[in-house]
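This document starts with one chain, in the form predicted on its own, laid out as structure tokens.
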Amino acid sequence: MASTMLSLVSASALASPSLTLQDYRALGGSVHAAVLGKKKSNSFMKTKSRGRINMAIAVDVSRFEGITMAPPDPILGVSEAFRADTHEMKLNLGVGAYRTEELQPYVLNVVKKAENLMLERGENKEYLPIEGLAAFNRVTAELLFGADNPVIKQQRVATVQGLSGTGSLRLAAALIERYFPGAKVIISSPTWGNHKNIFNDARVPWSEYRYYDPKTVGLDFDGMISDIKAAPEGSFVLLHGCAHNPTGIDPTPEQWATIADVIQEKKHIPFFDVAYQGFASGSLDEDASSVRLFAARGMELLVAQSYSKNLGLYAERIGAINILCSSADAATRVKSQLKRLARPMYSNPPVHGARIVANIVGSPPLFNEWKEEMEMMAGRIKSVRQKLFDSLSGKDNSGKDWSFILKQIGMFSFTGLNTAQSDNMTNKWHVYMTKDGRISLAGLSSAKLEETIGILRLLLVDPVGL
């Protein structure tokens, strides 16, 4: 029983006011509101014992007393925060979901008639594979690494459907703790911010490389290099496919290859998160161009996947994760142990978005008309980007080089801000971003863009002032 009597205590101790209601609950437990009530229940047992009145107090005693408050994440209380905000100017530059110009979610054409197709075909809702649905893995793999690709026609690379891309990359980070125990995961400074909890929660180890040069606002390419090349000999190397998040800085092509070289010197295996083939560029095959580079060289190497934004299937939680082995055989068995490992922590994915991805790439009426509106999205994005730079550097004159934002690529940009002025810009203005200094440039609109670079001018160029 979690139930303890206190009994006999004197109801003149409990006026005292040298006794209050947290000395009882440091006795066991929090004290039922009838303590403090009069006649609300029959908690108090009154008897005659000399001449005063005893009471017997039922305290509660919680098994979960021990668990503290968690922080709120550090991305998703961003918007919680932002919704809790009553200001009428407030801002949510903190969403990683894509907006309209009226800043509202939107749901592809395409999405509604791969939707409308499900529906008129009369699909049921049967458990999938525990490695999802088979044209879904199959179309996501081609998408990737090409349908002409050799990797594919070889049967080389293991597709196993998961759970958007955080669900695909806690699943890869389970085969690394399993089949490579010890082996280091290394990641950028910064990255998204969910990595990190990912390979903790999964038990490997990992450790940062250099990515973000704060006096350039630009890629530390040495820095990066370096630290690979110093990395344990065989550690998996975690790449941003495309778009780095938070940073919005991809190396050119020709970094891309020295990265390689050095990857394939030290027998490293590369890593590649890809949440925004398709969104960053408008083109589904630059986007990838990073990962088929890798490919090409015959390095065995793992992909997470995510259409959570280039179809904008936030919801739908539907990704995959990709490993390219060197041959068929030993991708045979890699996707057997992957779905040994799916299997007790969901048993099998999600149908609903697996379908529409399938349907939309399967047609190609309905795939021409999803590249079409990733390059509306992409376009969009490029044009507050732009906006954004002709703004900032027309009004500015203390000399400040804008020219970062334009060399970013994709949803976000790095301002470089610190946590003190983001807390800022949030605290006095409404502003709401990742402590980070990330602004989503989806969260922008033609309206609300001069009101925020009128901010964030002042901010970046006189901190203090404000």
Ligand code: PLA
Second form
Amino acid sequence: MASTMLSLVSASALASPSLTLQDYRALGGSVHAAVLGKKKSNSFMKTKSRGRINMAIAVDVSRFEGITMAPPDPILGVSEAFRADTHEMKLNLGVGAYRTEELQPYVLNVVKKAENLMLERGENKEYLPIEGLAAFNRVTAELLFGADNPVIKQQRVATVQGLSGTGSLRLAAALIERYFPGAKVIISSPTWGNHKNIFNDARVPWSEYRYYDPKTVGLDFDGMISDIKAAPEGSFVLLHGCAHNPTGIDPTPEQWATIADVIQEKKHIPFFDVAYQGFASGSLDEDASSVRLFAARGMELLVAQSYSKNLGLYAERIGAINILCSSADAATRVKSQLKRLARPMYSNPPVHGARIVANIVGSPPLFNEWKEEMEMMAGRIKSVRQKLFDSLSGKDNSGKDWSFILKQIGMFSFTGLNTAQSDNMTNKWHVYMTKDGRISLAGLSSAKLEETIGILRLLLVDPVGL
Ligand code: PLA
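Requested next: the structure of the form predicted in complex with the named molecule (the form predicted on its own having been shown above).
First the chain shown before, then all remaining chains and molecules of the complex.
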């Protein structure tokens, strides 16, 4: 049903350069009312003070009186609180950003080389096309699917440069909202907190599928499979391509195959979030294997990519949305609609990060150097993980099984600390982390590890330590 909608809608939508009011009504209005329920109150506003707002105009009180205070972001808010803390022992294990052993941010050498090249060439600052830098779009799809993948040769991938992973997910969400009205996105429980914000803001209905089993500190595979099966046919299934955030627990290759079976059976559409390619295992190919497995089955799918972590380009906002379609013709049409969605949102993307990626991936020596640096970063995180395990299990005679730490991959460890314990880490020990018990291993050094382990052990084994 969803694919029929896509073709019906794209035919009418292609005819005009921008959507008419009628298009919106046909696509959105009724859907939101039916799916999301007509919202009578606005949760962002102090609705009770409406009367005061009107009076406010006369008595010169702010016209923004009705706007309530937003809560801090559960992840980036942790960095804000960390910056405000003046304690000398403070430690930020909140945001997933790579740090050196000296706990300093790291700019990759290969990035500096690519930037020097760009300076030498004296490239201009003209606007990019709406879809982004052509050389970037080409290499990013090749990096994801593999340069020899038939889907590339057959031109079945619609790739549009996005504002990193987040912006690429948001663009895809806008496409779903417009062309798959009523379709639901199902997301893992738990997931990266911003997924929910993204689909909420795009007015795409979502619900959760089981993923994490606190009893085993592992994957609730049966729960995951039965929830994917139970979702309405044609749902979008959001999957973390590798290094699931926040749990660090990934399906095995056999489990991925079963997930693909169920998704195919139910005519769902896989929607991958790949924010850690190469950063999880150290290998770009290995970390893309889930996506490639689905692609090899001839499935249509969506993939949001990010270069924040693997190239350390956090602030450059560089990533892409790739939509693999069953024909080159469909890919061309989908790409045209992604551009049409992007134009009124941000017009066109920034060029700097795109040039860095294109230069590095496009030049064999730089590409090799990148892979080495990526292995080094992934390796440091792996060694911190091992030390965390060794130290916790070595010092602990409570009989607690710490092996879950080694089963997790990527830059995070999902410790099992509850909200009160996580708060305690911060309030009492100045160790900043997210309230779901996630710690970023990249924020630990050998020196800081010992201190942190002491606190972690205290909280995990002996809650009296609270
Ligand atoms: N998807 C997942 C699964 C992520 O973990 C993140 C980043 C993104 C997408 C988006 O990153 P980007 O927009 O910079 O490409 N998650 C971080 C940072 C590292 C954040 O919350 O923004 C985290 O600490 O979880």
